[in-house]
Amino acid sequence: MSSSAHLKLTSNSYHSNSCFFSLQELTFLTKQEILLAHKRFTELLSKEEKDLPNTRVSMERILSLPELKSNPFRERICHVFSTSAHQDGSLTFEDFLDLLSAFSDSATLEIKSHYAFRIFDFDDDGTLDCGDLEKLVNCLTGETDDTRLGPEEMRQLINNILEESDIDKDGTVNLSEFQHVISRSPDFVSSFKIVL
């Protein structure tokens, strides 16, 4: 579903079959997965938000759900579905179903590079840089002391990354280079997903 394709929707409006089939059209849910959305996103709003159309939820809130809890790019993962003008990290209903459809099986291998690409792009500059990289990096490995990359360790891993992945050799990795990469690597639609 595309920020341009968001629809208005309340709780009380939320089961007409019309708007079920609206969001299966817009997303790669199911009927099944949808319902199981927005009741898992109703449950992080107070009962009076629960009647408000385009109530946002937190990034805290969201960030309490399980499926998130331990994804060590969580706060990234928000960021890059948010649509909310303050850039807080805060969730629509119709922000969360992006977020999930992204993340579900269905989803391609074109959409689920383009939202990695963009979680992993720290910098929000359309390029995966060193800086970029090592944030990458210390995600993945961990921020302490114990998990750390050394300075010579990490840049001789961002130089590896960068030979394998920085086919036009200007030092950073565009979207197009890293879904070359990504194309060569079986596992990622299969790792690339949240499910609820």
Contents of the next structure:
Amino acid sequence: MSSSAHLKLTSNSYHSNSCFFSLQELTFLTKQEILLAHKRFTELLSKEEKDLPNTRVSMERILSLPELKSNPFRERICHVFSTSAHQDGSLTFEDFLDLLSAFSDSATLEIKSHYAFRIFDFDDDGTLDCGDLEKLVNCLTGETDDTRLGPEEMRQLINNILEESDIDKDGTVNLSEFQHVISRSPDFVSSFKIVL
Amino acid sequence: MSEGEMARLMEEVEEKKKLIGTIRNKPWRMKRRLVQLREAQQFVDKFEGALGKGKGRKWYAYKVMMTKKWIKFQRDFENFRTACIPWERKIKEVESHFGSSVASYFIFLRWMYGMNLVLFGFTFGLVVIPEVLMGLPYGSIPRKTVPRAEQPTAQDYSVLMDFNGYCKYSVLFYGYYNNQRTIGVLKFRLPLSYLMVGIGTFGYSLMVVIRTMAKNADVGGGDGGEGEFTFAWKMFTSWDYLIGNSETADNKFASITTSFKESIVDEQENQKDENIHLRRFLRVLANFLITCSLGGSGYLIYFVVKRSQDFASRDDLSWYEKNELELIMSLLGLVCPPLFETIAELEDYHPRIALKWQLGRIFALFLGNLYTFLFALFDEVNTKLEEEQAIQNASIWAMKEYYANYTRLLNDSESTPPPMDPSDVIRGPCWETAVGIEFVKLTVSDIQVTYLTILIGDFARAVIVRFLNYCWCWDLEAGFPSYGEFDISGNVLGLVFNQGMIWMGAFYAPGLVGINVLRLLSSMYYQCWAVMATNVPHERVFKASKSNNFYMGLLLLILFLSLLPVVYTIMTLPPSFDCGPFSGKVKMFDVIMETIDLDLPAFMGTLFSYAANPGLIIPAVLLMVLAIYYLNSVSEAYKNSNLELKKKMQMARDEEKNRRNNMDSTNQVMKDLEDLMPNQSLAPPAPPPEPEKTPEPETKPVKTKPGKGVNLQKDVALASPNPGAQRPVSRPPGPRGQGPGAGPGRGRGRGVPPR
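Can I have the other form now, the form predicted in complex with its partner chain, not the form predicted alone?
Then the entire complex follows, led off by the chain already shown.
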């Protein structure tokens, strides 16, 4: 990839209209949202990093954002949107925009369900198997032990879920089955939203 | 370049343009999208010019430039529109603390504010302003002047609070408007405008509500049954990503855990058949009690209205007696819902069903109260109408007397006497203004009660719990009163019914819409503050999932119910003889007849008379009924073919799996077929033959060239290939096609993806 493939959003080209026009083509965000995202992102950078093009922000600093701090899937979200070679969940500004675009109000159901699937796929193998579902339930029921489900309840729950969503009965939920289930849910689009 | 090459090039350019338009739908990395975008843009720029050779080149180039400018303009306009939406920050704060269901109330409030603002614009711009600017000023004619008897007290605060005195004879109410056919230099037809605005209010509200309902119905795929994917939905969609506060997050965790455990238990003990007779008896008892209380409240209102009519003739009223009616109505609305909830404990329903019953009962309560109020009001109107006849005679007499006195005094029967001083003319009872006053008083007292309830019920309670906790025996915060939770359904219903009252009263009191706009504005700030300062997030977060359209449906019903009285009065009751824009006419809608006769060319008159012929209207109604029936049966057919497709999908996969495992076919139909032909193995066709038209409501028709498969999920090689996936595939997926287009839905709560 040539270096021109990166968006130059340093303070010079900040105000260039064509840059924003491209960004609006590429994402679901409006101009104000992109500006706000840029502001919040640069707040995370240290002084030296601000001048470098295309800096990468580590996962810890991203997770300090209030919108992500209380989210049980925050680490998975960072991993999914990260383009880092080291798989460490760090995000560049482009990745950050990607994240906001997928979670924005105007993103389509397909995009949201696609990314939701990738977030829930804890072992990154392309399907949601029992291990993924178990980790998912544990994320949702909180950190402490007294809120977690017992092994018997967990097994029952996973069986029920597979019964409902696994159409081809192979013991895992793949992307199209997941999208089929999600597309019927009336709450998904409105709850799968992050706004700065 | 030959014709064929040119055509092919044009096709490719179109394709690249489509790619540019839908590139944000692709789940690619930003880098890849950027590269693709640049490539596509370069391609389009390079070849678009070349295509314009030959005739019409300039026109083509011009067209291209205009399209680009238009797209840019649309984009900027969308940005501007999103920037204009008020209170985004406030709502976002509420969302991050309380989750999206509480915030949905505030989004609804904001939507109502927008609608009321438009209605206010219509009323103000087309009725109030013309009368103020171009009509006669205060004091010039009888209907615009305070009668002499009332003048000493007309400025008193208590009189003004009752909307009498100067308030009554102002633009706020129906009675102020003059019935001159045209006013001012511009020949503005005020009575016609008044009637049209009155009807247009309902028309506009109807259009807006139905449009929002249609948008909401798009999400959630219509016919998915309630219990279809309970567990999967709980797992995948229960987390609210807008939560940004750790306390709320903890609450959410707890409620998710509870709901998991409950549904596991529910699933296990489905046949909990304890004592069905006792349960039935209790339910019947509960319904009986509730019906009694509904009847009781209706009777109470009737009684109070009758009393207020008696009070109207007396003068020495205490504050309570003057405002008794409004107080009682508001208090009933406050006291009965918790009463219903307590009685409903007897019924022992599942919470979601119990909520539905509760909402239904509250709805019945409000409706019953409102309509009893209306009927009692109609009684009053009829008495006023009778009174009118007597007053009309009396005023004619008084006029004759005045002239006789005048000529006698001056001993000069030649000169015409000046008209009687406006404040001395005997006035008719003007029932429309009286009705308008009633509605305004009701709205104002409703506002007061709501605000007081929040102040006392939430704020005072929070202060007491916080500060008295230090010196109290038990833990106030965890135990008995504790902090209040935000009552979403109660508040939404209150808003809906308030709007119903506005719709009913706006025809008789044009100022009512302005009052409502102010109320909604202040409500927004006040309730946002109250929620953040005094409420805690819900313990049990369970969403009545399709509740968005439920409340819209309620609003639509209320709209129709408030339309009825207004239309009835326009059509049947005679307007007052001396006040309002229709005075002097036999029926209010005579204005329209007059306008058609006098202002429009002759053939329009004959046209309208033909259109109003019953012989034309009845067939039109029949046609509409047939259209509804037809659309109904078409939608049934779609539902059926949906089910068929699902079954096919399942069958195909079963067969595939069985083939893979070398097992005998488990499909009975296939088995039977196989038995018939024992020597051939009947392998099912690989992808099942797809129907030409996909009737599934959730897939958009593919707008690409024939022969190109569309499969968004194929772009990322995660999914195992599913031949019978949701979208129609006419051949195995080839090079990347395009996904369904993205709509420019922006703004919170309105950005619903079009499906």
